[in-house]
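So this first bit is one chain, no partners, the form predicted on its own, shown in structure tokens.
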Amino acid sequence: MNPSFKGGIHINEHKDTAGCAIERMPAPSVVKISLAQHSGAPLRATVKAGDHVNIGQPIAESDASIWCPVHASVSGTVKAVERIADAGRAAPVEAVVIENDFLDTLDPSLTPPPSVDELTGEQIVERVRAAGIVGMGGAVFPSYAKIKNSTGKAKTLLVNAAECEPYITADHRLMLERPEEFLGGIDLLMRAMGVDNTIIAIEDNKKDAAALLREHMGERKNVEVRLLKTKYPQGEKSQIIYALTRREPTHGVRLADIGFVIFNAGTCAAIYRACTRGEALTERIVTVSGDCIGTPKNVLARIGTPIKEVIEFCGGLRETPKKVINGGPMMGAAQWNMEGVITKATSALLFLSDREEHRNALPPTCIRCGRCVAHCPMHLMPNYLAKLAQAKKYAECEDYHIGDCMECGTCSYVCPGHMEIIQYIRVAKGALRARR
């Protein structure tokens, strides 16, 4: 048997786009390009209306430590910098509104090495900032900033393939279809950590995936493809070296310090386009699917394409949709309303109906049947934290590690008193978040 990790839960999977190739969204008349893309705060805009701006090219910038750059997705002209409205922050964030001129002229500043085998360490971590790439599997964090606090310390580097949210299959399809780009990332962040091993973590549903990487591995012989138990939350980064390691990783302690280095499949993609052939950040795969979705598809969409043309591309609504959610279902930011855009962190826009809730009417109540408890993946009490947070003793969360809880969801899931223990949970986090 696959291994897993502690706690957890068995899901209908709902990967319905599993078949479907990558299609290339033709580029929109206009994107809204969110200055807010990574983790930390939104950068301040470097362009303004009336400004022609080339593909790739850097539009913002900002005075923190740590930041990443946010570049145009298409050529053109700038027409307005405003704030727009952000499924995944809680205000409106700033944003770059470029109209496309269709030329598609490619900016200048980053240009493919003269040849990638001599790249260092260092100059890899320059193209990683320089291409504005982040964690592409939720988390959002500078890319660069992740080799730079690993080398030294890290000596495997785990590679998070698992993709365990329902629906989503964007990067099951990357493995499938460009797995030369997906290995040649791995082999780039190896060089530039100076890790000894690589173990692709992959969930037991994508065993076509696993095949075929392992195909491709040539002469990679410190590179391994593990499959893990289909089960989530597979892909958070505990479960997945518990699962590999039987190692729980000690409350604080950062994973470079303990030995390991998790990356996304996707980053890695993108890392490779970075470093081989001078590529920015200014697109993504995104899996559209959900039962009110026309044809459900995996697109490559520019970021900053508005939702409303991913609709029209993918064969319009079929109804009216209860739920439009941009991520996976578990962890995702729901829409409140269609004025959304793509952004890097845009894995799945999900389109649903009331059908896909199984809820009945009754008023939320928790019956302490310790369902939440028995499956929370990190070994938490939900329960007492969404009490205590109900009661805005936030301070007493604390006491009860709230800091660990990474929100996946299980604990709304598996309760039976429709309990929306996961909100009380973020609502806690933000007034600390807040006090700090």
Given for the second form:
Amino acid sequence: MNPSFKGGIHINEHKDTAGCAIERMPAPSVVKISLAQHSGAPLRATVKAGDHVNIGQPIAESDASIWCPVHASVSGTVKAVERIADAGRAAPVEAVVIENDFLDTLDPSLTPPPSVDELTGEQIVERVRAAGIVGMGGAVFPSYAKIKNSTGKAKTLLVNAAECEPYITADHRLMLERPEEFLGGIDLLMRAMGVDNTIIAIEDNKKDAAALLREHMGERKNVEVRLLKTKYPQGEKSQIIYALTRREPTHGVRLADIGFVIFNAGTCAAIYRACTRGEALTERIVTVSGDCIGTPKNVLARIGTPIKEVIEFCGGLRETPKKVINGGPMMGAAQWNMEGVITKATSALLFLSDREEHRNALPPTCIRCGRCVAHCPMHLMPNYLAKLAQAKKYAECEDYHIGDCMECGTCSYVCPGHMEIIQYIRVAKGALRARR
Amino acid sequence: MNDKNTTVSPAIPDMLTVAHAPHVRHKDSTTRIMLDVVIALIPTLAWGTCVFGLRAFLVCLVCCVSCVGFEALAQWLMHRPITVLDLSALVTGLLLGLNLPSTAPWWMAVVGSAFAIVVVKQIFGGLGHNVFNPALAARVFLCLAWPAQMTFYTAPYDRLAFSAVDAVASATPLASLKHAAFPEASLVDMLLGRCGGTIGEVSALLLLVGGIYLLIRKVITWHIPVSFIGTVAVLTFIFPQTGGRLDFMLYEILAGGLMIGAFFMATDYVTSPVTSRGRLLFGFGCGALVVFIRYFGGYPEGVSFAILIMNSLVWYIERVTRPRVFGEVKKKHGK
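The form predicted in complex with the partner chain, contrasted with the form predicted on its own above:
Let us now look at the entire complex, which starts with that chain.
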């Protein structure tokens, strides 16, 4: 049995697109590039309507201490800077709307280095920043900052290719089709951070990817591929570290301080492309799936591609979806409407009916079955947290370690009484934040 | 997907449902869990009908119908949503019926159901809020109010007429054990359920089958049944009341309501702890109390009292068995 952690649950995997090779989607005629594509405050546009932009040209900036640029993903003319709905955010965000001239003119600002092997750590960090690379598993923390924070502290690089969310196969396909990019990115990260060894963590439903990577390992030493049990949320940082090392990261301690740094598989490949070819992060692999989409696919789409274009590319809708999810079904955010776009965080676009929500007419009730307690990967008591939050006893939530909840959704998933446990926990967390 | 070009793609909706993740759920529901409990009790009910006659089945039926009826009535009176479709009242009714002797008067079944649903469950807030197991609390209430009727057990295969006027009382195995004598029924009779007792408690084997079904369906975990029965086994083996400690232990385990209590009553979600360690502690407490009451109490049977006493301690048990949070450093004087 491959290693795992205590708690969690095996969820119907729905990896229907595991056999779907990545298809490059034609660039859309209009892209809308969100200026809030990494954690922290949104950027400020540096272009205005009428400006001409090239692919890879930075179009926004910020005064924040940690930020990285976003780039035009097509060449063409800026039509407007307008607000668009963004899944998972409370308010619309600014976006730069660019009309494609279909010339695909590359911006001269990002160029490949004369020799990749001679890049210093600092040069790698600068290239990663300039390319606008963020954690592509969904956390969207600027990668250059993570490299800087971990340099000198981290001893082990963990590459998170667990892809534990149902449906998503973007990283799986990446490893199968572009192993050299993926492994090359790991080499660059190890060099930049001075890390001694690397563990690539893959859930055991992707044995083919693990075997392929082992074949492509070549001269590399200290890079190890490890299979983990397929169980949600295997890809959470604490759970992955425990599965691999049997060590429990103490709450509140930064991973770098205990010698670890984690990068997502897609991020590694993006870093490789930025450092070898000078590419900015202007496209990403997106798994398009769900029971309402005509043909599930893995697509390589430009950042800012409207969802409607993705639907058209994937054979239209099979039936009218109740929800469109940006990300996985367990932690992804529901789109407000069909006007949304692909961002750097869009690992998947899922078009879902509500069949797998198994809704019934009964009012949500905790019957104290204890399943949330048994399955919580953080070993919390989610039923207590939900009830305390319901009663607005937020201070008592802290006695039950509400801060340790990473909102993986396992408790809500297993609840037979259909309590919206995570929702209550988020309300309590918000109230506690507001008090500080 | 051959028909892809022939069918018209549905219109792209203007509005979508915005809700918090997760967007998928496990298919189990409260209703399904309660249905599983009912399924697990069907062999027991069938056996009860077989040994005690059709009247036993009708007693259970009256309890089920009255419990569901009282639940709907109480919720309607209290302006709560009517949730009889979650089947929890049906489970309460079935368990109450199985906990009555086959001679129980009809009115007693109805009064017991009213007490279980209205007093023990709905007044405390309905499903998920009651402190005590409704069926057990009702059984104890009936035992205290009408002790003669509640302990009027007939011999096995003494199938009664519906009026129960022809009933002849017979001693239960536990009554014999109370007087430090092995009962007439052999251990095999006890296992199969060829002995006196309430409708649902007699066949240890079929209760075990139902319990294993619940374990396989993951409706219950092993903690409470194992620690409950295990504690009774260990204590009765170490301190036998008569000669032949192994026989005595087996009689104590197979007799009375231990099996139905350990698998179906003590495992009631609402009135048992949610933590694994808490469930072990809960089962241990139940087992120890059962032996204590059987040895030293005035009643021959102590399962109902033991579980109800432990019900009242659930809150405290959960408090002291809260799991250590992942990555939590133990404080010296933790809460």
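Being a predicted model, the structure only gives us computed values, none of them experimental. For clarity, a rigid core is taken as the largest C-alpha set superposing within 1.5 Å between two forms. Positions refer to the first chain, counted from 1.
**Student:** Core superposed first: is there a CA shift of 2 Å or greater at E61 between the two forms?
**Tutor:** No, because once the rigid core is superposed, the C-alpha of E61 moves less than 2 Å between the two forms.
**Student:** Quick check on M419: with the core superposed, does its CA move 2 angstroms or more between the two forms?
**Tutor:** False for M419: its C-alpha shift is below 2 Å.
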